[in-house]
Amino acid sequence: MARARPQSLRQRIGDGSGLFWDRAAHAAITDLAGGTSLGGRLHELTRKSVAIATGSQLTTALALIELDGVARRITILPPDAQPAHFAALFAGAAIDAVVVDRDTPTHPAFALPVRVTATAEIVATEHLPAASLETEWVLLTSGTTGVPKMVVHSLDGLTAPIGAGRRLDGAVVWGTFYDIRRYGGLQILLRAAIGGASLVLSSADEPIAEHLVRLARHGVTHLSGTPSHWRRALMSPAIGNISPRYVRLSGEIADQAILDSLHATFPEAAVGHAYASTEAGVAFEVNDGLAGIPAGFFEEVRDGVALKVEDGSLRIRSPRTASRYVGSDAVLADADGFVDTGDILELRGDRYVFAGRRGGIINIGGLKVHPEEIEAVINRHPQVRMSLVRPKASPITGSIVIADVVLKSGGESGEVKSELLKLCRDALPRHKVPAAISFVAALDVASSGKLARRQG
């Protein structure tokens, strides 16, 4: 018996009443049940391999809902995609059509025979193409200096963590610091759309204080971001404008300091941290208020997800995992179906804690140092908002570690520096203690929401 085609994203929206807002416009998502934002040209994209190259997150959201079930493949270009990589990406994904908007920069790769302009305005139509395909969703990996890999997901895999048929009450308003053209932000878009909730979209050039005020204006109840997003938000006096009832962290290590800060700031909110990657999908959520992962998560398969630690690295087998890379011979999972995440775990008591990334290790005279481990210690200090540990060349050991630290208002840098060094000496081996600590006004955060780490 042939497998039934799953419902398209447009069909899954149902009768919810959600609105999607960006800084300049909004749209009632359910209007897409009988309308289009693609100027009546959706039929030209039927069975095409389509690149979404829109500059606006709102037009991206509308195009994704319209194209699922209609296009053969959707490749989502994130805002930091390098134009120098477009030719290779378009060839690898066999792209033969592109959706742009008025905010899309011009580029020769976009000069395809089928080039459709999206808007934030949904126009009613009686001639919508039937959703007859199981569309491939292609996301780009981040954190690489070369051409990023392209990861193939299905809508079923992307929405599996949300829960089948789960609906949210009409008062739910999601907000996210993420960009929806990356995996973390896309998860929030899908949660809002399928759950019948509203969504406040972020904007890369919007000051954090203005974003927080806008979240408050729309009554945000559920808010998601990386720990770095949240640390920057907590530095703004405008944080007092919002009172979410659910706070979610993902994308980076959620240390105890940031979890405690969020509990203190939003005492009535549930605070949880989730683990997800572009390749492995959403693996688990931890909602007990503590950093790390309960060891029990590794003892049984939970919601179809199996976890293990091999050679120190977290490995995940899950029905939410991407099916393959497109345009590449790289192997996504091993013979047993496990994806090696490259995130290093250490068992401490009854919890696994994240030590750092395999590719981010600093070599100090032959000894390995994870910068995240040192940052977690520095971040414990009550005057510290966030920190970044990085290597500096040394003629003796090859490298030493130094730390850039952002203080909360009112911190006395001289006294705090001495306290931080003592904190590190008490908690860390000698080679992991920073050789120098500098106080800075801010730290760079990449478009993915993660700390921008640099070498040297």
Contents of the next structure:
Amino acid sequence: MARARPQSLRQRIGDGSGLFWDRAAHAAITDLAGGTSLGGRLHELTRKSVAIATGSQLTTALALIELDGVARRITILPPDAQPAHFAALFAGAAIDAVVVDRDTPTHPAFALPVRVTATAEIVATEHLPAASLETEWVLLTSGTTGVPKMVVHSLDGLTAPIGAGRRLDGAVVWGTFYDIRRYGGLQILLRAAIGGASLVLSSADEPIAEHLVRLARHGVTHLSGTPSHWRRALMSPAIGNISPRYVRLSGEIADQAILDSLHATFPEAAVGHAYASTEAGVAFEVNDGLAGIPAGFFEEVRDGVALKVEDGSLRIRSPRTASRYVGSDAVLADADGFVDTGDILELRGDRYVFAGRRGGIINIGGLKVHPEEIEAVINRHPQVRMSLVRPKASPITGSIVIADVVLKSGGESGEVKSELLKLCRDALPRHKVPAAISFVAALDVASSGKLARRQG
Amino acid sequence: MSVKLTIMDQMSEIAREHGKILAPLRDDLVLLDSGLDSLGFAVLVARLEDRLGVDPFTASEDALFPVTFGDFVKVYENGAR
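Given the form predicted on its own, state the structure of the form predicted together with the partner chain.
In what comes next, the whole complex appears, and the chain from above leads the way.
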């Protein structure tokens, strides 16, 4: 008998209207109290390690609520998961069952004996299996090259930040630009489900204007996204349709310009930025309208969360962090329980401000990029001696990548530039292709023998 | 080349590089309907800084991003002065 846990997510669904909409369908999640979206097959997933390979966010949301407490482990495949990684992920998480829907692409990894089809329709039933397990929730990181890391959370850890933040009265309709299969979006799903709120789900191929109109039609009151999501939304004339009471930013560093823009666009709204990552969970929320973190946050443990700066980077110890990785020996937290976020902080006056990522990782609209991967492609060109890929601040996506290239003597720079761009376009996803390539005489090499990468 | 022509030139080049189809660039065209996405605009702003020597969005305190193509050109025409 597994250790009893207080309540499963299904049991924690809050009172309220609780309608979840996606582009095509909607469901009343309170119906899950006595119903199922899994065609009467939930019991087959009892104690299984289940991959969520659904295509629609609505069926994903319903399946997650149903599986908590029933499955031993839920591994959530994000929409951009690479099919080439499925075999490694399925082996790493010991997956022995899969939940699909009609939007799931065909892949041999999904051909498991226990393969349950989820729908957006909740059918009443009196035969729901007991939800008594402490299910492991496994999320995939987005920052790594190669196979993503699989990060283990518990429902208690995932829901710990809820209620610690700002409370606003009245009926709540959440919306998020995130996909709920990412940490930032999952937070909003859990907030809506437990808070008895409604939720407007996003859809990857939906134009932003239509998404905003849909948010307006459902009366969104609370809306969350990355600064890049918000910058894109502010470029749409349809932004005028919505008037949220709470505007939330997370997943990237919120600069003062985007905070000011949101204040100007929604003068009545509370605008807050949260620091959260898949590994560290939600660490804190800043609600004073200013970028950066008040230094006071580091002086006391707040809501169980301790923060410190060590070797320049933000470290977090909290009940909301992931507990470990599966399928990897990598260590998540240090001996004192602190997770190193890799985000470099500098104290300016009475606030800490973000000054880039350790190791030069570049964040482009929420997607992390390792400069070495791009440099390796550029360095393949026979005329290139060395290259340095670095971030450049962008008012649209936070950062973009640009490349400084040293050519071998006699290199013909005009043609080489277009050849390099073609090389990158052929080998890399679009966001990793340098926006600009400059030819320079030399690059700094640090005493370690490595390319000198400026932080920030 | 005028500021406007430089912008049009760069937009069509980026659309081609990104495999997007550019809408006819009329002044009232909503930028998000132009065929370029966020990444496309991020690249555009970076390239225009190269060509025109100014990034008016980062330079200015007024951070509101323009909505139409005509507004976008105006921001650069004002910034490049």
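The term rigid core refers to the most C-alpha atoms you can superpose between the two forms while keeping them within 1.5 Å. Residue numbers count along the first chain shown, from 1. As the structure is a prediction and not an experimental result, all values here were calculated from the model.
Put the two forms on the same core and the Cα of E419 is off by 2 Å or more between these two forms. Relative to the superposed core, L62 undergoes a Cα shift smaller than 2 Å between these two forms. Interdomain rotation between these two forms (smaller rigid part relative to larger, C-alpha based, rounded to whole degrees) is 168°. Relative to the superposed core, G360 has its Cα moved 2.7 Å between these two forms.
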